[in-house]
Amino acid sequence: MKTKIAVAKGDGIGPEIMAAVLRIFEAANVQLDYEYVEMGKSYFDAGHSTGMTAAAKETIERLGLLFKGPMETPKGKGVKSINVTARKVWNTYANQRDFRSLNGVDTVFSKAGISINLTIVRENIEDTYGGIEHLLTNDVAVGRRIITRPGSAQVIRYAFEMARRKGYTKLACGHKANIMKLTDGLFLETFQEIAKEYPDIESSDIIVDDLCMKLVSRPELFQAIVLTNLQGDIVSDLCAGLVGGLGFAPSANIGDNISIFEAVHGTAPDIAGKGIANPTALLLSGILMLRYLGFTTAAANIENALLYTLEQGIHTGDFGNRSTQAANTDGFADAVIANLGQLPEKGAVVAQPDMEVKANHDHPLKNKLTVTKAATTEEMVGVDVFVESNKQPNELAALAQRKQTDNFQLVMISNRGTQVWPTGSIFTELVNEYRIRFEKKDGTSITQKEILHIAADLSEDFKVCSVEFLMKFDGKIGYTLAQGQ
């Protein structure tokens, strides 16, 4: 019995390189059954603000794969990247992406006889990527990062996971922890403390920064990476770099229950309809997909006969020997077709489980709430209130210490994270949104009603635009010190 996946052929050039890649699948005989769905540009044109149709949810639900090619979300109408929403609602929490040099991609690296092989895992949930943003002034925007333990926790353990299946004896945490010290940070304690189960994996961490001026020195020194989602997003464009450009670098993100393999480029659609489109990434992406699957030998034999083919010269107009004619998009999986059971001289790929292999996916009655052991203790030991203002920070303290209590106390106003009150310099560029900090005094316990109360106090004076409390837990802080303080 064949396998059944949903197809989105995309956008753009997307509907030419998928029938490409599945006219080779078929040659291969790969044991795969198909179900298009409708998504894409067209379907937000058409109304659907999701870019998708209700069946082609339903569809993909119920089969729990989808291969797409790439798709656009139209500009300037408020509506959500398909892609990203795709990956959120059905939570695909993990972003594979292989990067390793291909000979007949020409490359600064290969020119100089440094092969890459490295692979960037990512976060796919989280992060910036929420899209939780607020205009708090007319000048200040705000957006909200969240990073959470079970989340981290997902895609490190699929990392160290994916390591093992791939013989990878190195795993690298990138992060900014320096900076983001409760964000990053959480992650970074979190890959920590599972990197304690493997240890036959070398495991380290880098700053982002630094892991990116490293990777376009010396990307050899690297093996697998993780990241949080918007860093990871970069990193591995970043890497996609190295080895000749985002239609070489293929694409899996991978959930629990559904899980989605598709072409990262862009939808070209000025060449879209000339037949002209490299497939290689939407095929390369197809081929972890196999591997996903369990179709194993197809994979390894589909993309023995793609790097032969890449190693006999043949390419299409984006890369490529510019002296010999090149192949149009069909022409190009001809030539796939045609080096079925050929094995390049460099680099032959063997049959073997390089991804998870797919579940039996079930269909929840209510959505999975994750958590972790909650905190031994708790405490709530004071408010940082956002407020708008135009006045000077002494002003804007004369008026806040006129709400202090019994139980609370001013300690600190902030302007975008620097201290401007009681310390601070007069060279300090100011904008029209405070942070007023009120702490608990010793030997005192607050509730969320005074916390509460205390904003409510300070909306007599100003808009008050956002409150957060001021927690801790198991006696460790969960709020961060402004610049200054």
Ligand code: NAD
Contents of the next structure:
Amino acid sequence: MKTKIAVAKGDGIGPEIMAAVLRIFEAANVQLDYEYVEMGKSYFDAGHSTGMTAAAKETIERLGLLFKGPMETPKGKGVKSINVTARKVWNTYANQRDFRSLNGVDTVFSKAGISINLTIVRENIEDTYGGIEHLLTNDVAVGRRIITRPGSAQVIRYAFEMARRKGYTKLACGHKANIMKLTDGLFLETFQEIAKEYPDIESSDIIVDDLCMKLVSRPELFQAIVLTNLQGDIVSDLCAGLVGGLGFAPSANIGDNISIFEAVHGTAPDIAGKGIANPTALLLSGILMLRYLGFTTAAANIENALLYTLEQGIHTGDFGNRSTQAANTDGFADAVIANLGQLPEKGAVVAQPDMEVKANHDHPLKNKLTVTKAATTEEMVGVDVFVESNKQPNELAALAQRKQTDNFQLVMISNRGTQVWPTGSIFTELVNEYRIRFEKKDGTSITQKEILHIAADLSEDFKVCSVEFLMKFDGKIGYTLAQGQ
Ligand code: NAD
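And the form predicted in complex with the ligand, for comparison with the form predicted on its own?
In what comes next, the whole complex appears, and the chain from above leads the way.
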């Protein structure tokens, strides 16, 4: 019996490259059946605010697997990206992107004889992709960066399991915990805890800027890297550049219930409809999907045919030897089909026996992410009140000090994260949004109500923009100090 999956052809070049890939699947006798779903630009235009029909949503949730072409989200209509929505709504928490040097795809590294084979696993739900942003004053915008312990644990555990499955011996965690001490700090701490469960995989961590430098100078140092969402987004495009560009970057969005396989590139509106797009990235994503489903023999067969085709110098217009004629999308697919059964000279994939076909259908009975690591003690120790003001720090402090109580004292005022009171530098430039920090005095205890009172009192003199509680968990402070504090 064939396994059924949902297929969305996508917009722009999507239908062209999807047709080419499915033709290759058919020629390789892949045992898949497709249920086509209605998603993409025309469904936004037809009034579906999520860019998909109710029937499409039902089909994808029933089948648990979506193979999709790139999609366009209309700009300026206030709708959210369909690609990001799909990843988030269905909790495809791990974005896996495999990058390898392909014989026939020239890069500075291939010319230098350096072979690249690495995988980026990017957290796919959290971070700044929550899209929670506010204008606090007409001049000051802030965004929330959400990193959670269970969300980090899910993707990090996936990365370790993937590393094991692929026979990798090491996994690195990329981060910026030296600056974002609590958000990236939590991601790194979770990585270090989970690493203890995988003694067979050498774990290490690396600051993301150093990682970028090393990836372009010594990419062979890495096998797999796990990162938070935004950093992972940037680093994975950098890695696509290492192996020849987005035309060679496959992507799998893995969740426990639903998974989505797609190319990293977009709809390429400049070449859409011309039949000249490169189907390789979507084909590589399809190969990832076949392996994920358990069709390992077909995956190896198609991958070897693709590698052989590239080795023969066959190319579409976006890569390869420009002095030889470029194949169009269909011509490239025909060449891969004709080469099924061939083995490339370099990097041939050994066909493994098929695994049990994976069904993605187990529906969650409860939200397992709400089970978190609780702190033994939790204490409320103060508040940061963000206010709009054009006053100088000393004037601001004088007004704020009037709101002090027996339990509560003004300890610090900062501007753009830099302390400007009680001490500061006259060279610190000020914008019209300040943070005023009150902390409880030693030996006292305070309630949430008292804290909110302080904010209400400050609203007599200022426009209060937002309020954040200062907490201690198991005696450890759960907030950062200001620069210079
Ligand atoms: P893009 O990836 O579509 O195009 C960038 C450049 O790469 C273009 O010159 C294009 O011709 C070329 N290119 C891309 N894929 C190619 C292929 N397979 N073969 C040959 N050349 C290829 O990026 P963009 O122009 O920034 O985005 C266009 C649209 O795609 C936007 O609406 C964007 O939102 C959407 N998009 C969708 C996805 C997705 O569905 N996952 C991802 C990225 C962008």
